[in-house]
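One chain comes next, on its own, written as structure tokens: the form predicted on its own.
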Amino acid sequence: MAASADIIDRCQHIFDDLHFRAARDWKAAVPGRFVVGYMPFYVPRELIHAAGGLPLGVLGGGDQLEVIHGDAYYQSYICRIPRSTLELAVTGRLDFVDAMLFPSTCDVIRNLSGMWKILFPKVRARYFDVPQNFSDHIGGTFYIHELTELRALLAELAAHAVTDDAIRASIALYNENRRLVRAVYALRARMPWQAPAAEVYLLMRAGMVLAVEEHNRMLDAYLEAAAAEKRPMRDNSRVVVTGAFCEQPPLNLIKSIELAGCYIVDDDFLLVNRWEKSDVPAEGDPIAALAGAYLHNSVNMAAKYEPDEERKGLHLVEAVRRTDAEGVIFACPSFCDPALLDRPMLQTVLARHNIPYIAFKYAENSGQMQPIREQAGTFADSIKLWSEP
């Protein structure tokens, strides 16, 4: 049995590699393979896999990348992720990617799709829209059309049809991935000292680069290793971290929160592998199954329209209850309109349910963690001192 440290060491190596060698090696191993990059937070990876491609999560440059060229294309008063993503591309780090998908996160990502078409005309680029109406006959019809167009694009890249049987087989593989991801999150919520948040984050980041079959094996091995090892349990406060669904936090930010005395028992760091809350049906019309899963079985978050005003924010309350969390940390990227506009409404809901919270902002290249660690530490102390027993 592999030790969890060995698994996480490999994940760290993948995380640190801004040239994406694991994905490059996958593509080079078999002639005809292709890679489709996608921005956070959601795309139907099953379709890419069914076509024979590798879905590659392009999550910005983090705190390892100095942005020089990217700043020439975007103004300074927006979030950093489009600038660092352009930096990755302009400097050749994404020169092996055959197509890019830009999901419906915000106006910045929408505009980045157009800029990509201008700067990299040989790379197929598509803004991937999702429904804001959740009726099957309106939003469902729209989304089936979007999925069908994406299927046609992928068939062109693959030079063969993307069959229903292939999509159903991919749905089954990703159902297994979602099951294993849920199991890792459940282990962390139950025993966060056995599966620290930084380890879980690295494990999930690896899944944005590796083929799903390999990531499933990695998740399975980590679950076995983490459950078998004995680690010290600390008297930390249990918190949910929210707001980081697109531009990702520095790894040191996650570590700093836990070093400050908080166990992170739930988060929205990488929603792409937890977008559907349970299995997608693997029988029948696979396109309709993917559309139905988005409409009726997907997570609630800031970049997704919530049609029921009475339900707004309750997903966060439910996350607190489900994980026995004692408070919520709003960690939002600077200039992230969806997260920052949503936050006051969510805070109102938390206050109504007597759930403590704090808030701070970050950028993916944030270097100074001491203020964040002090704020998180004060929050953890206040929970222990003032919360009702």
Contents of the next structure:
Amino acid sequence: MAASADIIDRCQHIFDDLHFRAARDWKAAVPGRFVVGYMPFYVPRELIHAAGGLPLGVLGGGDQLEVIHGDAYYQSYICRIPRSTLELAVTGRLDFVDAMLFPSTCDVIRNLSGMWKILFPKVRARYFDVPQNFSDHIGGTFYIHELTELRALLAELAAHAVTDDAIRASIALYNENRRLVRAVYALRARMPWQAPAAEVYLLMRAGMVLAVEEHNRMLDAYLEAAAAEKRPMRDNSRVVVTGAFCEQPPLNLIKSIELAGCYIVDDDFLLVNRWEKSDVPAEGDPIAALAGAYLHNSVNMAAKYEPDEERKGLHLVEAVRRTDAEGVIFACPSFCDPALLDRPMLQTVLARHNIPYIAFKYAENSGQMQPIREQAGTFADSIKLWSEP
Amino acid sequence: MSGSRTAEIVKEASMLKQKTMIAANYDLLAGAQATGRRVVSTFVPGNLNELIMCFDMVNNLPEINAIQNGMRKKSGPLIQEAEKRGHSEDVCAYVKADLGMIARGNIGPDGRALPPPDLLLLSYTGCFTFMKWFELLRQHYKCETAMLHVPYEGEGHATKAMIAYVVKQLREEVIPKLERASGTKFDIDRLRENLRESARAEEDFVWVLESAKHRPSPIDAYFGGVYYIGPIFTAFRGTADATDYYRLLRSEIAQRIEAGAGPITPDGKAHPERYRLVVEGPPSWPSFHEFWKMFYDEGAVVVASTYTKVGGLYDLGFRHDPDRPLESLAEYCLGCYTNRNLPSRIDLIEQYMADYQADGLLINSIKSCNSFSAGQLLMLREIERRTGKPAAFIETDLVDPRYFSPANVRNRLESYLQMIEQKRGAIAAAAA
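I've shown you the form predicted on its own. Could you give me the structure of the form predicted together with its partner chain?
Let us now look at the entire complex, which starts with that chain.
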């Protein structure tokens, strides 16, 4: 049995590699393979897999990439993820990517889809729209059409049809992936000292680069190793981190929150791997199954409209209750419209439910963690000292 | 603006008419609770005024309130009020000006209280922030909200599936909610009549925009243009008043063409036309006149602008069509400028540069409007590459006065105009 440290070492290596060698190797191993990059927060990875492609999460350049070219495309008041993503592409780090998908996250990611078309005309760049109407015969019909168009694009890249059987098989594999991801999250919520947030994060980041089959084996191995190892339990406060669904926080920020005395028991860092709250049906019409899962069984977040005002923000309250958390940390990227516009509404709901919270902003390359540590530490202390039992 | 300067301003009949129209709409809003008129709040891009009129509802436009407050220099404290209440300094200043106004008693730009809406009609066209804005308003007002999701033209065109999606939402979500909120049954023939009226005004509106192809241009298509779009982008499209306004405006501009005259400015007539510019991006409203003056003092006339297309791209041929009422509304929403992908936006600017014989492109990049701003630096490069004409970049904000630095803007503008001169000199020297 592999030790959790060995598994996390490998994940760290994948995380640090801004040339995506694991994905390059996957592509080079079999002629005809192709890679489809996608940005946060969601794309139906099952379709890419069913076509024989590798879905590659492109999540910016983090704090290790020096952005030179990317800054020339963006004003100072625009978040960092598009500029570091362009930097990755302009410097050839994404030269093996055959297509890029830009989900309906915000206006910046939306416009980046058009920039990609101009700057990288050989790459198939597509804005991937999702419905904000959740009726099957309205938003569902539209979404089935979007999925059908994506399926056609993938068939072109694969040079063969993407069959229903192949999609159903991929759905089954991703169901397994989601089950394992949920199991890791459940383990962390139950015993956060056994699965520290930085480890869980690295484990999930590896799933953005590796083939799903390999990631499933990795998750399995981690669950087994983490359960077998005994690690010291600290008297930390339990918190949910929210607002970080697109531009990713530096790994040091995640570590700093835990070092400051907060166990992260839930987060929204990489929503794509648990977008659907339970299994997607692997029988019947697979496109309808993916559409139905999006409409009726996906998580709530800022880029998704909440039709019912009374439900607004309750997903966060439910996350607190489900994970036995004691507070919420709003960690939003600077200039992130969806997260920052959503934040006051969510804070109102938390206040109504007497759930304490704090808020700060970051950029993916934030280097100074002392203020974060102080803020998170004070929050942890205040929960311990002042919260009602 | 000082009282003495106000006295000098030339007011044409169309200006006075528009002022009366806007004041009348604010009268309706101020009196809504007393008269029992139902109120709908909605947005400019993708607005459904012809449909709203079918239900006799009064149209309240939070963007316009923010703009009006900005032009009256009232927006700064409102934005700070919203920030004090936890809204980030990073997000859209329109939203904060609106929320700050509500927090301070919802006193509208004309000094009278605005009524709470009976319906929030969230037309999600070309701007992600709209969705969050109306979620925020819904949390405050607890009123019914109709969401119209207009898909983005990511591939540069509207598909049949997109049109069908919007039409279905109109038919099954938006119209029933308008009926409920207003207590009035939907009459499609009334909608057709409103759309027919819109199309009449749209013809004259396009004529006005295209008049800038003349030399000298009789209009400023950005600073003047924001007045010209007023009726057709807001609560008046589909009304006889709007048709009359554009007919009147057209006749005034025809006279200017006849006389070889340039645009009317707040100081009267503009200086002789020396530079013809295309401008991308919204203006800065709190410093609107100061900003405009920097242009006309130098003889710089904007002959085409993209901001005047946020509420519809009529000059590309779109007209509301009474024979296909809901489909036509869907196509209108889909085709608004910021709902078009970046390559289409660049193609449009390139076309304007040629059609309007522009000397260059000026981008006014807005700090709090990512829908416009993200990608503008690539736009600048592409236009320079394709046209060989110089482009320039200035940065301001919609209604946040903290982000308008007059000296900086003036310096950049003057440097840019010098660059155009140099370019002209080089071309002339090469031709000699």
